[in-house]
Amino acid sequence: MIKYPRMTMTVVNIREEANDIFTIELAFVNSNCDIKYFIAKPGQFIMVQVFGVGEKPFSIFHSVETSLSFTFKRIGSVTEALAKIKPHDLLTIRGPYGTEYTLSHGRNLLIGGGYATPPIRMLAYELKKQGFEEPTIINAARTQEYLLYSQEFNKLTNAYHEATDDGSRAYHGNAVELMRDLLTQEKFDKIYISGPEKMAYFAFLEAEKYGIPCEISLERYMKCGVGICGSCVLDPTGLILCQEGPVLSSETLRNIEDFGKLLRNKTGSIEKI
């Protein structure tokens, strides 16, 4: 038995979310392997193929034993294709691979930014079923009309807050700048955080000013999800982000020296973030 196999699914629905974010349901249309490995964790990822096309990795928005959704934006080749995806239509899949959130007891404070929400958004609804406290959710993004899963968050916690970078709705700033007035006014036990890398960076100094503990999901370049080909290597750990990652923890982070300011693009070419 090969834990990830790929496997083909149909398509069930694609929804807009926002402008050129697209969220696609997926359910199992054979059963040649054991489909309890495809019940994701929050946090995990699964490797997505175009036939034809081509291979990305997405954040699971939703798991369960007969179907799952991601979430993307249009932005390439592969998401283009995406955009264009019908019901009744078949993807291939490989996965769930990476490391997950770990649940924690106490009040927790979970951050979100754009069309990197869906970790976070799937981390809510697990501590719910799990029957965690409350969290207080932050849920930013560049203007009101990419703010994913708002009536949903509302739904999920009584500590629900925006934030926007033109003010069009609620808090006028960024993600890290309301985080900074909360922790002002309340005491957090951990952060889970999902986002752009520089938001998350600046969110993750923010949490150690505090002595807070936090758990971030990055996003890097990932060619094959099963730690081969190197593009997601952060140095100077070597730390493979597709198998010892996507969440990373604070600990692992202090010693990550390119978190927040390099990067290996799809060349293998370090850049600046």
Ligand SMILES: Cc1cc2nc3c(=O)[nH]c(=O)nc-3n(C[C@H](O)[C@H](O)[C@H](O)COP(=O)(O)OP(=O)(O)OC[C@H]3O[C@@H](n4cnc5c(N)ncnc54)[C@H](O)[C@@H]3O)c2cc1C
The other form holds:
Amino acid sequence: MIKYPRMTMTVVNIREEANDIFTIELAFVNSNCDIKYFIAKPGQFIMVQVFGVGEKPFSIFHSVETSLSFTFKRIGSVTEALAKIKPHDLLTIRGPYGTEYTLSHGRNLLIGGGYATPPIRMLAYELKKQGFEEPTIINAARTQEYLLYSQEFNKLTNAYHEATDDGSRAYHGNAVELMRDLLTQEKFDKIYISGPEKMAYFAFLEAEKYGIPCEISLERYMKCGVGICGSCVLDPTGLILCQEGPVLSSETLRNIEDFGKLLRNKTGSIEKI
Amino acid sequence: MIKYPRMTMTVVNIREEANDIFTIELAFVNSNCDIKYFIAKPGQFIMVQVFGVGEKPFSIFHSVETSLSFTFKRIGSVTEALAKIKPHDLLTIRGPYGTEYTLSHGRNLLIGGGYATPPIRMLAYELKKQGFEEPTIINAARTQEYLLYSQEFNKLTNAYHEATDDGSRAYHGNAVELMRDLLTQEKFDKIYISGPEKMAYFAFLEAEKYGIPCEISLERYMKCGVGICGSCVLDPTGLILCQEGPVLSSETLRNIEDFGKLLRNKTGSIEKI
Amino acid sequence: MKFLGKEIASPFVLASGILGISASSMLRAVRDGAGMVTTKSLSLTPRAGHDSPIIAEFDGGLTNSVGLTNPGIYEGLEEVEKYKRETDAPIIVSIFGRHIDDFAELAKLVNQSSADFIELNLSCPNVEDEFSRPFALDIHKVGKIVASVSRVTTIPFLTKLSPNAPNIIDIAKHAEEKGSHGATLINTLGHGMVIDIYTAKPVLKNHFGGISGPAIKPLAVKIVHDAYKRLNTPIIGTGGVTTGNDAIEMLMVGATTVGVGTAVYYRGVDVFKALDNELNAFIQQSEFTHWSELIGRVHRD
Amino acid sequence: MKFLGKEIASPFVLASGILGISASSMLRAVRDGAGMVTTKSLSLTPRAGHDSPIIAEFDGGLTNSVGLTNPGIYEGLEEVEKYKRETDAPIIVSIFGRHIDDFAELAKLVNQSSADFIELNLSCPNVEDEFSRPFALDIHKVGKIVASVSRVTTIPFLTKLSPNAPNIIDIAKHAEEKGSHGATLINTLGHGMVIDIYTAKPVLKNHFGGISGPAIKPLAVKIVHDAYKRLNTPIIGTGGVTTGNDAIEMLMVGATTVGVGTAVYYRGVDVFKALDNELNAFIQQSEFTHWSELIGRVHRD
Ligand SMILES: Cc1cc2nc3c(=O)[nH]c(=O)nc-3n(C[C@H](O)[C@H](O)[C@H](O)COP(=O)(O)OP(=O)(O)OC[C@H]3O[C@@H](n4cnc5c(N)ncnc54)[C@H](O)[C@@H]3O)c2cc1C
Ligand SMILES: Cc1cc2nc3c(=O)[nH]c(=O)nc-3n(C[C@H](O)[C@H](O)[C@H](O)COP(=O)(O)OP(=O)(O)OC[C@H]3O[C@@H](n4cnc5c(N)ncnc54)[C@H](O)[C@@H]3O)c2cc1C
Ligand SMILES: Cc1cc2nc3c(=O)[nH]c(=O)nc-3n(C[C@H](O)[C@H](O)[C@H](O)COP(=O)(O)O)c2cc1C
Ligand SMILES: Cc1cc2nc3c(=O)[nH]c(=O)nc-3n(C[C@H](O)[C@H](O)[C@H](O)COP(=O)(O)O)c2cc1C
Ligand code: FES
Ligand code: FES
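Starting from the form predicted alone shown above, please give the structure in the form predicted in complex with the ligand.
Below: every chain and molecule of the assembly, starting with the one above.
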């Protein structure tokens, strides 16, 4: 009995979304594994392994029976190797792991920041597919080159907003500032966030002021992804992010003192975010 | 994943059927094991372990959801220890293992000899339960004290015959001689045999003369009971008796040169039967 | 029930290296029913350990090459203080060193903390290339380390040994004679390798790792069984315990308490609750009244 | 594909001690797709071995204490003759002795038979009490036995070693230098113990036994991997191979052929047919054309 089988998958396609941001599409190779396919939920992640280089967690961006995709930013050794991948190469993954965004009716605000936007994109598609109300979407990035999926978001909702730190496109400012403006004008029932933790943290504080429940996807250094190495644990509750996250609700986040402030690095030492 | 779990069972009852012949009834203890119960088929056997003494194969004599029974003759260390068992003691068993008698319509002759009669008793009950025609039964033993289950057989069929080697009761002679007599008078479609191998062998030869198919239960020295130690293998086909027997058909037996002649002892050496 | 003088609420001990980096995760294990916890093995300076993948599963357990990732003894002991502010459940601080002398230095630091016990990890098989052969294979080195730690500590300490040493029982006895107050048996079995057949490459980044989980349970049970006959000090029986029945086996052969590692992988951190329930269900149906009566049962009569 | 000069139809080898008492059962394995078979280990005189229970299953494999049951070398070699009359598939005669000198005496007898190869079982962990520590733990004794066998034989012989020796690779190399023509890696891992918790007694009559099956696969794979780097002679990679994928791992790390033991317990004697099919399915979907191309693949690039 293998609890979490590894799957060797074929690279169908790799494309550069923006400078240093790539999307890889993988196809299941039927014979390779007991698992013939899986369909992941928005918010869930996979561990992707490049042999000889390493294995890192990535959010699932798109998932159907035959294939799945993830988007990544080139920042270190594994993402460097991934950026060099060619179609027909093999990659080994395990997962999907972790919690998902829970879809709910009402006026939803979706906020995605930088290369952490993929789960928000997947969530927006899922809301549409399942016939939920059109959400309001904020997509924020440093500059306009890094605004991922603009065209798609535009098609998914009429209430699509963009923000760039440098004002190179649309709203001049960050996601939280834009959100703050929106909240003064509109009422929301729920907010979904995926982005840099500082951004997510301030967005959460803002939502708390208005009493709007959030679901926020967090990232931590994850070595095992399956709840044993302890590197992703959040204080003081001992929440195991790779299993009980990455998507956390406001109730949970209120008890996480680390949120927006501290994380553990490769050695397990506590660092400021 | 355990392929063949061991079950610790409670002794409900032990009774002496005849001199040195005992029957033990065991009850399943629900909490002890993943297996809550099993129902064995006539011909199958279990490995019974007396801790600190040893483990030996025994035919199942009676099997219902809550309990099972086996009959044994006191001849060596394990049966010696079994004879001393008291109600409420624990015994560990594994199984049921092996092939079963296949029930068939028509005129059936059942032949049981000595302490190998239990599977024949179980078969007779099963035929009755499933509404098959009343079989003819031959029950043979050295002396009348060793004629097991006489009353029950009498109730199970009107065509019940007994034989004793010393003539102390009923027919004076062995099972094969009685069978020979019967075959001259009656026509049978199938013969089921369980008894000492020499007896079974000569009964088989007799049946072959008349072209009547048999199913015969054999015994060999069985150390593992699960097809790996090789001690129960029959030449020249390499038949693994603990798995592919103990019940063998005439077609199979025709190819077994060892049948009635040779067996392997504790060391694996070949001995004459 | 007391273990080396400290009250424990259950026989289950979170094994070293499983979630033991932060006070918060260890407190969680205690809330979930662990009687005692062990920290991740701590060294004098922080270590990043090996790159991922650090675990490769096979049919029967895990191979791991975490490589002793830890934030170092100083930060580690801060977590111990956080932990002790919240609970009385004993905490064992696991330490390991690059050199023989490191152990005494580390033990001195732990001795000054609120930790209840020390565990000497002499046997991690994941850093051989770096540290040469594990100390636990060499009876003389083990004796030396144990003696040096014994001289500088006042709190009890345990010695954790490797099943790779054919003379593990002799080594455990020797450690006891040199002052060890208990033995943790066993560490992972070294080394295991899992190959990805589609790429013809080892799955672990470090190529091989220590073996844990159900696969090593009969080995651990045998070692604890033999150690019980020779030792006068308590044993934390560790290796493959995944169910209450596994724990009962471990206690019966002579473990005083039962270490739980890989079971957290299979059953989550609330495995401790499940193990407690499974153990209690057995006790209730048996002639026993407390789990401590199971200890060493196999050796009776 | 040839193994030590003899043609083999598949890489799968019936491991010693599994059904290998009679020619008939070994022929069955060959009919079912085994490329080669190994006899039960034979000694100078017949041995009854230990009393049943001789196997105790656990979650991950078997512990066994068969205790080297065998009808003795003379009767064993009669079975070899029967076997060779029916098939060209090579047969390996496994031998073991109580004393160092027994091996040469046994090897001489095998050398005069129709056997293709000899295997020196230096490592059975089930008879320690009787024979003191297995020879396979002592590099010098192994060297001595191998040299003595080398002097009296003309047919190739393999040395079967124990994973309990931390220096198993050095020992395998030493054996090669002393004349061994190949290595069988590994024998069972010793010792394992399985406890019946309702009676608080060991399940095995002999209390403990050697561990086999999936539980030891990563250990066997690592040992074969390391041995391949050091040895110039072929390796029968043995330990836990249960599926075609397991066999592929074993070949890729460097096994020339693959021993199959406990898988017969799990999947029956026709496991050889299943393994052949699973291996061939993989080959057909891969860039390879023959299984022999998999050998040592992990060491490329
Ligand atoms: C649940 C989850 C989902 C993720 N999804 C995505 C995704 O969809 N796309 C994407 O590009 N990235 C994602 N990440 C982050 C991604 O795992 C890291 O970027 C990855 O470590 C990069 O690997 P590398 O070897 O290229 O760089 P590394 O050499 O590992 O890292 C480069 C730098 O980033 C830091 N770092 C790495 N990982 C983390 C982390 N998790 N938290 C904080 N700092 C870190 C390192 O300390 C180092 O300074 C996700 C992480 C998590 C935990
Ligand atoms: C499938 C099967 C079903 C069986 N069913 C029954 C049953 O229902 N009742 C019953 O009493 N016995 C049965 N037996 C036989 C029973 O297993 C033996 O009698 C048992 O070995 C006795 O164990 P012991 O330790 O008391 O005697 P042991 O000391 O093992 O044996 C005493 C003597 O009997 C010989 N012997 C033991 N077992 C066998 C054997 N299988 N074949 C040939 N010689 C043997 C020994 O060599 C020795 O000489 C069955 C055997 C098999 C294989
Ligand atoms: C992922 C992982 C990390 C481990 N890290 C350590 C460690 O840092 N120090 C240590 O002494 N043992 C470590 N071990 C060994 C365990 O504490 C335990 O001895 C071993 O895994 C056997 O128990 P188990 O089968 O219950 O896991 C680790 C084991 C695993 C699986
Ligand atoms: C029941 C049993 C009996 C064995 N008997 C022998 C033996 O006589 N000689 C020997 O060299 N190895 C013996 N072995 C070891 C196997 O040949 C093999 O090396 C070991 O079991 C590992 O392989 P596996 O996991 O495929 O079973 C025996 C193993 C088992 C399970
Ligand atoms: S990444 Fe290891 S516990 Fe979460
Ligand atoms: S009894 Fe072992 S093979 Fe049949």
